[in-house]
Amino acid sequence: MPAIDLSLTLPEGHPRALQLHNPVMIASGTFGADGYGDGLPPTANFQGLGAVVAKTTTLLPRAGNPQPRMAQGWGWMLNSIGLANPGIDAVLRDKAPQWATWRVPVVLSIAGERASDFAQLASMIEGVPGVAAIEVNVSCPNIEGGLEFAQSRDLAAEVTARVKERTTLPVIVKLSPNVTDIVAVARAVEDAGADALTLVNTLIGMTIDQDTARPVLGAKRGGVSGPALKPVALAAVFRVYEAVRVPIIGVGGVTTGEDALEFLMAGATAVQVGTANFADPQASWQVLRDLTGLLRRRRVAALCECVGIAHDSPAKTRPAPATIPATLR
């Protein structure tokens, strides 16, 4: 059979738009031991990834939340990081120049306590070798006031204009599945000229030692990832996809081949792989390999044929596929 197509571009049609060679990213938080690719095992195969997303950056240095920061239990983690990160800057002087001499596109995360800080992080990072994209986090629950501009309609969209307005790179806003409505927001921020979507962030969760009878986590409560997302978000893709245009990038509990396969029936064109690379950092090459297994044995020529077929009919908004293998039905 002759090797699929896993190829893609995110999103099609913009003039700088990211060139992936295949649907699997990795996501940000969880690229080698600081976020940014230092202390990954020479035997990690990212290079062979469709992109990376680097860690949240903000505009000035941040600590993070008090220890402990993280926590698990069977099949889910916490985590309460809080956005620790050396700030821009020096993110731009000391990682950036590396990423250059990548053959993975990188995306820098950035987050901002207000409109005007999400701008000039995307002023900052214009014309710098090395990014290849925004990915522009509106969602994270583990700092104060992380979730505000994610759950406003119109703070969301805000941000993303004003983010747009400072750069020519591909924009992507992630949400967060910590709202009543998501469609809605996810309408407001394509309305306002997102290049696409990352679906979804962690949920607010908690968990208690029972012999000191006290929150396990410094901060109290973090965010909850690995297998227990899955569900969550990959609802929150479905339903995406029939609202709106732009493409989607599933993320939430995608450990396996088949995880990503029906992040794509549901309407993602990519995945993104999160808290398994912590247990291992072939995580997401393994998650590949299993992919492209999947679709060989479905006998799948191209990527396109799977993305949202797991819909009745095809969104009112979208083209119908191509074409729907009798095999993937």
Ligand SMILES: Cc1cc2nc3c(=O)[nH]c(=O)nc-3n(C[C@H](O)[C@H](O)[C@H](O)COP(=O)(O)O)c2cc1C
Contents of the next structure:
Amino acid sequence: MPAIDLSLTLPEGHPRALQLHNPVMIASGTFGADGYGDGLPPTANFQGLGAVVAKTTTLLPRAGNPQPRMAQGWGWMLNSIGLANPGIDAVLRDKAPQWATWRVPVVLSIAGERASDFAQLASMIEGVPGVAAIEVNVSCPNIEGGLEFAQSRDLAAEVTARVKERTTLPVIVKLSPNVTDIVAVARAVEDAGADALTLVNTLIGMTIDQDTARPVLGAKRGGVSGPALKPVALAAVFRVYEAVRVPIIGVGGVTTGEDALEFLMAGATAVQVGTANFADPQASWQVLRDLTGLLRRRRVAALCECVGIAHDSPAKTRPAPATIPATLR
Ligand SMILES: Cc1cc2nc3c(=O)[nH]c(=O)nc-3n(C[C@H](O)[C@H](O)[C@H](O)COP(=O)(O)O)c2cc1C
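And the form predicted in complex with this ligand, for comparison with the form predicted alone?
Below is the whole assembly, all chains and molecules, this chain first.
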């Protein structure tokens, strides 16, 4: 049986593009107990994956939201971690040196309370060995306006442009499904210079304890992830694929190789596995093995053969680079 070429360059043409051995990554916040790989068993095999996205890191340490922060039900998980993290200084000092010795590229996710925080974080990361790319998490409130960055085309674009100014690394912007028109946000972020998009972050949700008649989560609301999120994420990837030219990384409920293949068919170049890692630390590796088997059975020789094939006209539906001013869309 001929070998399948699962490797990819993300994005093509970028001077410091990510060189991935395969298209399966670990999603931000789901890499070990702390999101930075803590407590993973040696069997987790994460070094054989395409990439690992570390926990979203902020300028200052954050304690996160009140407990309880996790709940689960049939096909879904809710979390209200609230971006708890030790802050950028500690991450660059204590984690990045180790990442520099790994075979797997590590993408560092960043978030801030104002656009200037994102710019400062990007400057601090520049030149640090061990960080292969930046994932910009815009699903956090902008304290200067209240709205989440991800919910405004202009704010999301501003953050993207500010990060791009300060880094030579690939900049991947992770969008939120909690918007009316994710396509408009994706276009604005692409126009602002994003090198790739990750779709999607968690969907707002809640659950109530019927005995106490109170919301289960300390923060009352949280983010829905897991299989229940998959159809939402898939539709986002499908729609955005027809509107932008930059590569898309699909995330939301990927638990099996079949899930990953659906994302590729919708137009994702790579996928991330999140919640499934909590049930089984080898889940991402298993997704990769299943996906490889599926592609082999379909006699696929290279990954790019399946990207976007769910579209009526996979290549033609993608428009020429946008020339329409963002304000007219
Ligand atoms: C416990 C938990 C923590 C998360 N933390 C982050 C985070 O720090 N930054 C981020 O961008 N996404 C975070 N996410 C969202 C995931 O990266 C992913 O987008 C989402 O869970 C959907 O994928 P899944 O259904 O495979 O989990 C977190 C998700 C979970 C479940």
